[in-house]
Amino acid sequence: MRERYDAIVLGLGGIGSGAAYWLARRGARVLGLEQFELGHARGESHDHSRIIRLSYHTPNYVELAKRAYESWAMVELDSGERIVYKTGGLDLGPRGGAISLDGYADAMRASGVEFETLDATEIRRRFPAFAIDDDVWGLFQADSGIVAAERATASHQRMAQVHGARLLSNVRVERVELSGADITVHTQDASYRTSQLIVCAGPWTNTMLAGANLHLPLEVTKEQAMYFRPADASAFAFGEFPVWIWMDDPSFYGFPVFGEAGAVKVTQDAGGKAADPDTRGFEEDPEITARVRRFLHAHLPALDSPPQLVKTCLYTLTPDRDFVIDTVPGTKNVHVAIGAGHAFKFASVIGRILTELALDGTTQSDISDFTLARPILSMAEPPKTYMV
């Protein structure tokens, strides 16, 4: 006997469980697999929290960020949980780095996002734990600030269930087989029949396509988020202190005290090594430490110690730093989403869009961008940036 669904979604972590949801939540019979237990720290969406942000340097993803916080109050109405936190965000770093504060501004400017221009001096009267050189601007954006990562994926997952979803955790897939209008997922337990099949699979994903044909060139890197406990951490008291980026390479980022008592959560992004999700270790990467305390020790002096707290993720890395949100070509009921790392903050979002193609075969947001058409995905050796 072969179970049949409305449709199949494959990873339930930040970006499939906000699938699942917004399917069921849409009146569909769905089944959401995971290869490991629910909530998991194998992958990309586990810790307390993801910066949210409406600056971002294209006004496609500012009007999807737009999007991304109506999504997050729906599901904060639906569960009664609280997901978003707003508390400030700063997006700050040298003039002339190696990212552009002056594309984001134009690009929030075009999208009607009302922002801050500040200098040095400013930054430092506002946000004094940062020791900063009179070379260094920033933008304020009011509304940015933390997604709850753990809490909202845990959200995703219940409501799913709420709204009829089943939901299989330690399931792995052993193959997909597509047949037209068709698709039947192999377990090593049981099959399952679909009409729309919705991939959501991170450092996984081109084993889930393999049945479709397609591999995309995508690095898995090894990262990892540090806890900093200052002396005095009022300065970095949760509504006092915003979340923040340094815009530069390499590029930093960071949070008030949130999720950890008296710490402060602190990274680099994109820092990682290559990594095989399957074999990849859980040790701390002293590179990444080293940088982190330089980063520290020049700009917020306050935190440069040695982390009390270090978790590992893995990032899935597209080689222009852009999502993929799409259909399979040769397929109409295959559909794909990779976060590229930094997709957290849209994960209920492009859940929805990825709803919308499955059951509608459109979607209100604009995905043009995030095409797998693109020719950098359609080549062997693609130059990659990851300064985004």
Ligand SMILES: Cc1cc2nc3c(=O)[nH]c(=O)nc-3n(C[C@H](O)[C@H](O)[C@H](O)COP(=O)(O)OP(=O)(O)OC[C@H]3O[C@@H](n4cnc5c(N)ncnc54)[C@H](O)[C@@H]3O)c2cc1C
The other form holds:
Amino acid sequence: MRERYDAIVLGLGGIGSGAAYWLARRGARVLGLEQFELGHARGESHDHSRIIRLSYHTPNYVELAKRAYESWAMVELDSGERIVYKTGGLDLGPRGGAISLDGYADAMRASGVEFETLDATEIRRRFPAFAIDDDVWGLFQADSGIVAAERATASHQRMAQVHGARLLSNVRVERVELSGADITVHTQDASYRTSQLIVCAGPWTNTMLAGANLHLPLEVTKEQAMYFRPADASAFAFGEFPVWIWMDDPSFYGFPVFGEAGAVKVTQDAGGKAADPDTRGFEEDPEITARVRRFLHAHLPALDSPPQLVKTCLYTLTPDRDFVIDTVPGTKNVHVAIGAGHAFKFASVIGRILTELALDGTTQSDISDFTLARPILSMAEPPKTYMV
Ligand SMILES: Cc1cc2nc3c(=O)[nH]c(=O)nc-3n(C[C@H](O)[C@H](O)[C@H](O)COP(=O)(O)OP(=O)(O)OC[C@H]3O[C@@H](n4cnc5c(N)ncnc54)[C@H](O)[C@@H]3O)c2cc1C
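Form predicted alone already given; the form predicted in complex with the named molecule follows:
The complete assembly is shown below, putting the previous chain first.
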């Protein structure tokens, strides 16, 4: 007799752990399956921190971000652990840069989010660590900050179990068998039955969707986060220095001191090379390091030194950089989420949305931009727009 669950979550990284939590919190009988140890460093979700922000390029993302903050607050209340740390956020770049600051400002205005517009003089006055020309400008949004990523995932996992979920680590799903309302998930040692399957497999998504006859034009890249240790970290202290994004191509982003003593995390967005998640290495990419060092030399000179610590991590990129959050066409009970390299801040709310799709057949959030039916996902060689 195969064990039967209301829902099986395939993959317990950031998003899958969120789904397991919200499903269990809603009272579903849940099984979560993870091929590696919980909290492993071979996917997309490890390390201390991720940026969370309301500042986004469309009102739809801004609205989703509002619900992301609300969802993390509910997890914090339930778990008694602090997950979100607000330190303020600065999106800045040269006028006419590759990523439109005006678009961000318009989206926030449309969603009623307060922000400040800063010229170069004001940016230098508030954050003297930045060396910028007079043509640089920025948007400051006070609610931006950090999601304590590893703690958030651990918290989702712990509380999912408190609410009754069964989470199995070091169990690889080999195959998924769909038969109408009934789904069988096969691992090496066992098979499990369920009526709802939630696929949160990150870089392994296409392998896992093969059973549903779906193949998406995803690019998996090997990215890296770098920690730099300034001689004097006081200008980068949490509460003094913001999270920031350089809105040009290449795009860089960084944090105040958080997680590593006296060290500041900075990296390039989507600067990595294509990688196979099963055979990728964990070594530093000297080209990314060189690009980041050039940026630091020009704009954050106090950080311009060899990185003290380099951590590699994967992105699963859709060609338009938009998420996938949807029910697989032709099924009513296979739901999938893909984070497109910017979803940790949304990990809890995406887990909540997947739970709504599985248990209610609909969701409170507008996920129309994240549909599997968008034409670009049917193209064999779609144009890629990673700067958003
Ligand atoms: C360097 C870096 C910086 C980032 N910065 C930010 C940021 O500042 N803000 C932000 O919001 N986002 C950021 N992101 C993006 C964000 O971290 C990801 O979008 C998010 O973590 C994706 O989570 P996931 O659950 O989809 O993927 P993963 O964490 O990779 O989870 C997928 C899981 O599925 C498991 N799995 C796959 N196949 C199987 C199988 N067959 N059987 C069992 N288990 C399986 C995997 O082992 C894995 O644990 C960053 C990402 C990186 C790499």
